[in-house]
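Shown here is one chain on its own, the form predicted on its own, set out as structure tokens.
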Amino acid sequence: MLSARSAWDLTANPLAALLAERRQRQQPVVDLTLANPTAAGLPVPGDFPARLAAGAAAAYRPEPLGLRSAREAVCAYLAARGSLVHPDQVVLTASTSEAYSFLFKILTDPGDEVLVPRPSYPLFDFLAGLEGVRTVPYPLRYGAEGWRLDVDRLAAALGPRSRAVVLVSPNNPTGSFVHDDERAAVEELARECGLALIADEVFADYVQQGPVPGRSFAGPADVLTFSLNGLSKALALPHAKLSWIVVQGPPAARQEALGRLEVVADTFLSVATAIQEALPHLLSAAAEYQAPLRQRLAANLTCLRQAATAAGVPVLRCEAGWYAVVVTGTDDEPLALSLLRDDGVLTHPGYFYDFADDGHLVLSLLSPDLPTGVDRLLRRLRPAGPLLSGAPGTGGAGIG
């Protein structure tokens, strides 16, 4: 009676089960897994609430590319950060993750495949399931330079039924920009065999070190490209609920790509008249609604170089992004329970996002227990070690 593409296995794993029993017992938990800035205890700028619900008196215009006024807004956003973009090419939806459904349903048939990065965010095999889409998994690879796409293993992965390459830039978790030498390999594999890019750069406004070696795919493209971005992350709002798509490419492409995004977004029309009415204002401010998440955000991954380093615990290297990756040197899952179980530190094991080795743990630089549970994770993997408090102010050796 219900579908194959909904049958998943939902036994909770080791982890979850250890984390719901301890909170059964009303145990406390430092959570440095914590994704949702709205707990994170981050102010946010009083007018929200009051813009929202002005936006909320406006009399409701079912536009499906959404309100002009703000897919406007959208591109004064983006010409901020150097990307020029017509109105016309931005559609507005309720999510990123809306925005990956409207595109697999215009670029793929059921059964053919998406290439998604791995190490990543898991949530792509779900996307993918739920449009009868197969994922596709090619590596990226941590060296002397930090994390960088294996563009001969994306090339090998490529079959007869590809039909688009996702890139996460800035990656989550590896916190790595797609570099511009990449960026142009990967074009021309699309060009070569037809295939369009969608572009998730949700996290890109939050640049941890040195400068953005890649430039954004919001800009002009001469594959068939698709950029994506929202609230949840630039704003720090996940229940603003608005994201949007950016399409480039060539014109002819670029317009059937939006016309049949069009119908679509008309067929759902899930992104609510408040927030887009909203929007101007909300992007305009965008510095004042970034900046205590920013500030959370270096201390937290200062504080964690400092004491990774004087502890002997690499880091590894992070460009952008709210995650930095510890190397443990031990295996993820037994490490991540016992931490868990014993220091009450809630952490994520590397094989969440499909790492290819063990010994990994992913750390949110969004908590603002971070400090404590480093603490204690830094003491069971180095027992002998210094204490957080007493960590010099290094920052170096080992570190990325």
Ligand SMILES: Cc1ncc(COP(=O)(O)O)c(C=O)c1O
The other form holds:
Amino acid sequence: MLSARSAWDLTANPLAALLAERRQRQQPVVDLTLANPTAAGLPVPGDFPARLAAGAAAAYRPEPLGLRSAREAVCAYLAARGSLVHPDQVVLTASTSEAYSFLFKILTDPGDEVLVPRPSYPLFDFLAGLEGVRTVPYPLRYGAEGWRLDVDRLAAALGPRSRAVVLVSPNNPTGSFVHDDERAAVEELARECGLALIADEVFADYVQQGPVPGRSFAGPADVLTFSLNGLSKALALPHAKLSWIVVQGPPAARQEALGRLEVVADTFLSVATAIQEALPHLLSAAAEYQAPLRQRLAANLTCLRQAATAAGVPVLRCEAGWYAVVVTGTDDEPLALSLLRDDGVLTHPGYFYDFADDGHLVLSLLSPDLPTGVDRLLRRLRPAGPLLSGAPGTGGAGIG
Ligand SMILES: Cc1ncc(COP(=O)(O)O)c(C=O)c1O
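Please show me the structure of the same protein in the form predicted together with this ligand, now that we have looked at it in the form predicted on its own.
Starting with the chain above, the whole complex follows.
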């Protein structure tokens, strides 16, 4: 009776099962996987509820692409970051996940393929699967220059059913931008093979280590390109439920795509009026919304790097975003399980994000408990090593 595409294996993985058990026993958890900024003990600028309430008083005007004033506000936000975009190129959605679903609807038919980076955000398989589309991974590799996109492997992964390449810049969890030379190579492939580019830029405002090596995909492009961002990450307001798609590319292809997106958006009309009305104010106050979060991310990254350097444990180069990757040199899953069971520290094993090799843990830099969790993690990895004072000579190969 139920569909094949929703026949997921719903058995909890061992880490989720252990966590549920721990929570049921009311044992404390130092959560280094926290992804919800509203649960991170950060102050939210006081006028968010008032702005939303004021917006809720407005009359309902069902505009499929979103209220003009809201789309103009997105353009002003992008202009302040160097991308000139016309409001007619902007489509509002309720979330970035919804933006993916709209794009897969207009770009693919069931059985088609989209290329996705690996390691990356684990939701792609679900987002694509729900549209009857297959994900085909292409690798990012870590080397002397940090993370780089393997363009040859991307080209080799393309097939007759390939329709789009997903680029995540900065990527979750590697924190790496798509560099301009990588972008040029991918655009060339897209031109040759008639592919669209979907660039997820939700973490673009959270630069940890500059200079930024690639320009934003929201700006002009000569292949059909969709740039995604939204309040969930840009303003740390996941409960605001508003994201946007910027459509770039040759005018004819862009117009055709926008026309189709308008029909999809009109079918759902999913973005609440209140948040659209509030958007101009919220985006103009972006710096204020981001400030406490930026401070947390920077302080946690510094703490992690210092402690890891002292313990001789490598942390991979992180250009941007909310996450850091620690190289543990040991099997992901047993380590994550014993950290939770014996030390009460919750981390994500690298395999959750499809790292090519074992030996990585992903930590959220959002967590207020990161110093405690990192201390326990490093004691487990280097039980005899010094932790807090910067011991010389342990410069930590690969520390970014
Ligand atoms: C790379 C990336 N894209 C999109 C999203 C989801 O964003 P939204 O909450 O707007 O659906 C996330 C959430 O963690 C993410 O990491």
